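Shown here is one chain on its own, the form predicted on its own, set out as structure tokens.
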Amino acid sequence: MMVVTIDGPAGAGKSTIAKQLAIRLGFAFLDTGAMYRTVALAGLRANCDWNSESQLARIAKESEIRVTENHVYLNDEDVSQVIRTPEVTEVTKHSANNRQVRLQLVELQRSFAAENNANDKGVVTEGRDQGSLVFPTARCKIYLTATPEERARRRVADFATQGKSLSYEEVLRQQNLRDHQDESRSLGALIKADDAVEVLTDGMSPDEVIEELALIVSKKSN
């Protein structure tokens, strides 16, 4: 069966068009940055020392960390909606840099897909690294980006629906930041695949961005 992997800068609308294009198919839909999230949730709540990337590795391995396609859980408790939050992103990206613990979200993701394939049924995965580092054999490899404004814009809007009023220029802030943070990973960095096809979406709806996904899925099925 087939993996398809999403990966693109944050903010670029990754999770809502890949589970909306998991529907779409047929597939099944593997969310990474939440499990990320997770691992970061668990450290704070644990008071975890951000300098020590042991005591997040260790963290990280005695947490029950599982995910379906809707939910993400830490240790039997949803938190597919406090993992959103702008205090866990600000801290997630120690999760992400931190080596041990990206071995181990891997192996995980891997697993996902490998249980879903096994029972014949296709998975759109999306992160910062599927293509290049955790499927790099996939059969179709999409990278989802849009300018840094429209991106920033995006965020705004989703952290309003949550409640919470960030500005535009701290929110842009933030999100080059990252971007640079991302990037320079030394492992999982965020590469676009020599093989993935990039698809911009500055002025594009969502059923637009994913009518164009499907086409180009269809066509790598071939």
The other form holds:
Amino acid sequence: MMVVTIDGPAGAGKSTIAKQLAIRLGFAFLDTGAMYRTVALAGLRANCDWNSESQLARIAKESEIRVTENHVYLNDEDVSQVIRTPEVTEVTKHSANNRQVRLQLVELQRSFAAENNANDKGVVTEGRDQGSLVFPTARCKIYLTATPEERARRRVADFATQGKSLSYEEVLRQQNLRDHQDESRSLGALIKADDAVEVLTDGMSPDEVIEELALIVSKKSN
Ligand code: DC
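Alt. form predicted together with 2'-deoxycytidine-5'-monophosphate, vs. the form predicted on its own above:
To see the whole picture, the full complex is given below, headed by that same chain.
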């Protein structure tokens, strides 16, 4: 059974696109960023000393993290919404930079794919290191990106639809910071796998992107 990996920088529209693609293909969907966010939430709640890598690793080990297609659970509590708050987003770098946490989550990600594949279900998995590190032998790897300016413009527009006004310059500055963090992490850094197909989505609508990805997947399935 097939694993489709979708990696790329923040704001490239990966989550929405990957989820829609999974629905279209009848595959299971895995949002790996949600897992790093959930560990960070567990750390926040346990008043973790962020300078102590071993403390966060222990908190992660003692937490039960369960992901389904549309929800994430921390010790049986549905945390799908709370992990998206700015407070959690801000501290997620600590879980993403923690080697022990990464090793634990990579194992969970591989089990998710193995279980679904065993039930004859393909998987679309989305993150930063899915094609490069977690599923090096995945049949179809996509690197979804857009220029920094386009990603920042989309983000400002998204917030505007929620009635929030954000400065484009500030969004771009924060985004550059996150790109740098994602690209420079010692394990699981954001990198395009050699055999990934790069899709630059500037000027494309979400439907056009999904269409293009579905085409890439169908070519790889044959
Ligand atoms: O995609 P996202 O914004 O929900 O991801 C949250 C954070 O987790 C982001 O800063 C990058 C990190 N992440 C990661 O290091 N590896 C992944 N496979 C997915 C996300």
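Here the rigid core means the biggest group of C-alpha atoms that line up within 1.5 Å when the two forms are laid on top of each other. Positions refer to the first chain, counted from 1. Computed from a predicted model, the values in this text were never measured in an experiment.
A.B. asks: Is it true that residue 158 shifts between the two forms by 2 Å or more at the Cα, once the core is aligned?
C.D. replies: The answer is yes, as the C-alpha of residue 158 shifts between the two forms by 2 Å or more after core alignment.
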